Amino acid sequence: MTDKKTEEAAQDVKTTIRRIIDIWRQEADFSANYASNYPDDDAVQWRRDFYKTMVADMLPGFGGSTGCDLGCCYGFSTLFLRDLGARRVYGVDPFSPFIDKAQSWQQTFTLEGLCFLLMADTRIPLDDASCDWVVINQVFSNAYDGTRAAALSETRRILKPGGVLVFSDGNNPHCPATLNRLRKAYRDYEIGDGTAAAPRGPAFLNRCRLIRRFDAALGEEEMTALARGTCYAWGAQIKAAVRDYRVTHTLPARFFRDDAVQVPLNPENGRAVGNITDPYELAGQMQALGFETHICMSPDWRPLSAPALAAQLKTASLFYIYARKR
């Protein structure tokens, strides 16, 4: 694009996002909370520029390419990637309310080159070798562990030979600030204004309500013990734990702890609040799947020596992985 066309495209994106957010706010919609990520045009521009640096500028042939925004949430990042020159971008997310909302605003504004799809049963609903690139940005820290390996495997399946996975996340455990932030989140969500012995956090209380719904005859102490034992469970897993307790009187053990650095799941929908994402471990998993990888500490993919990378991982939570399918 010329500079003038680039500026016009960026302005169109700002206008579209402002209109979407205005609709959500007028309807007092739950997704209006997401608008806090885009308080003004400068914030929209910053995020568009971020995707330009991290993806569009780094991938030869990005203009006219086909890609997948995996973990797209409400689809604004998908819109940026399409706006930056991709021919077609698929926004995929495992959480149906996100996809419903993304599909709704896409239809309202009749935007071309976008398609939003639900990832059900850990499968990306795209054909083998159908994408030139996949972006996974700030997703794995909010995904429970069982989906990560499947997501990487599916990413490799849908990429063309030589296709690229652009990955970033912000819960690098080599940085002390990450661990402190996750411990605080655990205390807020599980312990709340109570104590480790008598927790009163919103996730803990929500789990108690679910357990009571599954078995109204449970005593208070039994319900509390079950809530402590199902700390990293959700939905049907909690229901199964209650059923097993009825039969065996054996409590599950999901290790409720005062000092946990892995935030528990939302018991209603299984979404994590902030899991650890170790860059070395993830890069190893990608290599085992047949990717060539390198880890960076900035979205412009500046290479680092191993000692420099290790040093920077101790001071910054956010990291990037560039992975090419062999």
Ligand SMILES: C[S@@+](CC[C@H](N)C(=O)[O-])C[C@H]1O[C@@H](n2cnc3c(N)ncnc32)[C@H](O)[C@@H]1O
Contents of the next structure:
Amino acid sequence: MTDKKTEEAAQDVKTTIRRIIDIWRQEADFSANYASNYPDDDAVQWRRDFYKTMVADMLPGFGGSTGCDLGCCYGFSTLFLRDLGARRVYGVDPFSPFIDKAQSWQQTFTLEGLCFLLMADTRIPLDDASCDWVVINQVFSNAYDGTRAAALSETRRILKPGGVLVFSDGNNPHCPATLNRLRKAYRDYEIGDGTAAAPRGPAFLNRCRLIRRFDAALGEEEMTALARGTCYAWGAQIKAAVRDYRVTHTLPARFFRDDAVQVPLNPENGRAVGNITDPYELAGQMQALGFETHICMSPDWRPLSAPALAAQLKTASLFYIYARKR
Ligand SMILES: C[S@@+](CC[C@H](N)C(=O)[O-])C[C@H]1O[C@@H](n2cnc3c(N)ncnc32)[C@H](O)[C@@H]1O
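Return one more block: the form predicted together with the ligand, after the form predicted alone shown previously.
Following is the full complex, with the preceding chain placed first.
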């Protein structure tokens, strides 16, 4: 796109996002909370530029390509990718309220080349080898452990040979600041003014309320155990955990230990749970699936030597992985 066209497109996308947010606010819709990520046009521009640098500028043939924005939430990232020149972008998410919302704003603005689809039972509803690229941005830090592997193998399935997965996430555990942030979140949202044995944080209490709503017959002890076992899960994931518990009587694996100072650990294997995303581990999983991978610390894919990468991972939470399907 020429500079003038890029500027006009950026202006259009700002106007569209402002109008969507205005509608949500008028309707006092729950999605209005999400709008706090886009307080003004500068924030919209910043996010659009992020996708431009990380995806549109880096993929030859991006203009006219077909791609998938996996974990699209309300679909604003999908809108950016489409408006940056891709011919067709599929926004896919496993949480139906997000997809319903994205589909409803899309109908209001009748935007071409965008399609929002629900990912049911960890399957991406797209054909094999149908995409030139897949973007997974800030999704795995919100994903339940068991669903990450499926998301990666589904990504591989829908990519054309030579297609690229652009992955970015912000909870790299090699960075002490990340671990401090997660510990603080654990104390603030899970423990609150209670103790690790009897948590009272707002996220914990909210899960208890949801679990009650999904199964009013659960005893107090079972409900608390389920709420402890679904640390960091929400919505559909909690519903699934309650359903599984009803059938199998097994609790989900996301326990946190009675130690409010530590990042929540799974006592079964002693590993950190919650929203940690380890770049080395993820790159290893991608390689095992047949991707060539490249971890870096800036969205312009700048290569780093192994020692430089290790040093930078200690100081920054955010990292990128570019993975090409062989
Ligand atoms: C923080 S939002 C990211 C939104 C968007 N990618 C962006 O960059 O603005 C995280 C999204 O990931 C979705 N998600 C969580 N687990 C997932 C999984 N296993 N596969 C695909 N999406 C998932 C959630 O439903 C949520 O909408």
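Residue numbers count along the first chain shown, from 1. Here, rigid core means the biggest group of C-alpha atoms that superpose within 1.5 Å across both forms. Being a predicted model, the structure only gives us computed values, none of them experimental.
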Handout entry: Is_shifted Arg212 between these two forms (CA, 2 Å cut-off, rigid core)
Key = yes
